[in-house]
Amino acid sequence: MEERIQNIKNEAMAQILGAESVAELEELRIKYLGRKGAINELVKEIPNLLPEKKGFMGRLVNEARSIIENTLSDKKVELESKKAKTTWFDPTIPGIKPPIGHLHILTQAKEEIAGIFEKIGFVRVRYPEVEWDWFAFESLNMPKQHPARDEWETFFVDSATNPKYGQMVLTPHTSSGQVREMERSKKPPIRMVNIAKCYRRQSDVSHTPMFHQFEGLVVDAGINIVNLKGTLDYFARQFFGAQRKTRLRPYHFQFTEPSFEVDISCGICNGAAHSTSSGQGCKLCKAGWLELGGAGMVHPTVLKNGGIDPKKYSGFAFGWGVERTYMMKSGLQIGDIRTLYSADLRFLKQF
């Protein structure tokens, strides 16, 4: 009889734990604990046992009854709780938002820059990062002995030389897209902004071997320096805000004439050229101003190389570094351009 009690208890527990509804539990309760259930049938057999066995078997039956009752109760609570979760939902309860990433600071900068120029009619274009010498240098009126074409400045690709376009290089500036855009458009007006990766062999607090530039090019009849100045002033106001100062310095570039560089007051030292906390010279700008990039009127030779008649049309171009420009944006205090390429989440999550 002891073995029968153990088997009935184990069988009842297995069926109860496998039950999938409250109705099924009720059937099992009747089967094992009902008036004609298996436990009561065992109780009826106890009087027929030997006197020394009655007490022991009685305790085993009561223990089995108690275990079955507790298992039934726990399983009923579980099934009713699961039913409540699947049949009731409060749509007013705030959802739990999963953690998600966001665009990198430089991607945000490129989109903001493109958006500013698109509002005044510029079209964003993209040209190769691996470029021919012709588009990177030769077509831009740069002589073969120019320092920028030295291997200590430019990354040359180990590949066969093209008889028409020369050697292959990693594009050192977005200006390489100027002649490509003229050839693509074939006829003015042209209003392009080219935002792309560039490569130069430089590395310090304000330079990295790989960086980003945005190149603007406008070609049409009657374009002059006033149009260029107005475009740059518009961008400065939209991107930096009225509190930052800019200045123009006469300069020389092979592909523009006249040419100048555009500077903006340093956002680290606010144009003071020194650190107010230590009295040391500003680590980034050295003189209160930071060069953003070059600009000027497109050289007639460049227009000719792009298939544009310089007697009918004129144009202006400008090229600025995205990283350097964003570092000077109001509200940011980034003293080392290499920080922008850091994998430190403490820095990246700020943007």
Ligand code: PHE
Contents of the next structure:
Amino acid sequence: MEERIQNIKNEAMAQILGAESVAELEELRIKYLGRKGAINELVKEIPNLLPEKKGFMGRLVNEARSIIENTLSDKKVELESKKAKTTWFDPTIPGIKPPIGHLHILTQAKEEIAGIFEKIGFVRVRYPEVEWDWFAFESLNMPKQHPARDEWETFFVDSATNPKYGQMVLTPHTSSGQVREMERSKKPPIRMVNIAKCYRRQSDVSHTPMFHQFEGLVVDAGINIVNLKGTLDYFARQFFGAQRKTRLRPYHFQFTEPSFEVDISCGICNGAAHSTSSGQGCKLCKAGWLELGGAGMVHPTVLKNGGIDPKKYSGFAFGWGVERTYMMKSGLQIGDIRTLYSADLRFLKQF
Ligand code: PHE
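One more: the block was the form predicted on its own; return the form predicted together with phenylalanine.
To see the whole picture, the full complex is given below, headed by that same chain.
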């Protein structure tokens, strides 16, 4: 046995000293020192030896083990320092920054819009994206079969019909939160801002089937158009810049009376339309104004549907597209609005 111990030790040393890589050393370590390695096989034989030989052989095996261990670790240091010498390291080169994500451009826009309205006491609310027909249409003065519904190219959900609330739809506009908010708050004053996903069956360069709107609703005693105009002007100044103004154009919605479309003065020609310095017409707008979205005084039927007495209270509401409004602010000229949701990092990283 003594001779075998010597042989294993010598063979191990020769192989370790001739190794050319750290990986090779690891293989040798397993071969000799591993659980089923050559040294352990020797250890297993010791209990069968004559009692007077046990101590001696045990010592020889342990000696062999520690010589192999030391040779392995010395060789490892040698191989590693060789490797380090061949790869040149310059500690003055700036490091590589790990990529850090950021909020999507639309999330940033929603936060900014919410912040502007919260400053003047509006409360941000959320209502269902999958909504009853009642809240999306019927309670907003659009009975079934009413042609005004055509404007909201609605996705209907296959679901059981509720006797009062009708069918389920993917909410096509944030106005579906109006009657819900009246029911929630029960008694005016109401100052809500509802920013939410909306769905319509449209997909082309200027429409995505899912988009966002923000809706303002104020109901209280004596609310009138001046309050609406003042709120819109405040938003325009905060969001677009101190110079900007809004104007109201007569329009029609079933759930507001009177109804308006809201325009904002063009940021390039400042409402002057044709008198830019070059003497030519403004490139961005047609007549000095850009269209933002709908607004109006809440229709008495809508107030009644929300359990509010229209003889005591009045209100205004407005609802605009977040994507459209944000693009007008930054002067972003996006050829295809669907790019916003394409998850293309080359585009998203710019914001
Ligand atoms: N909900 C309307 C739309 O989607 C906008 C609107 C909201 C109009 C509130 C008037 C009042 O076009």
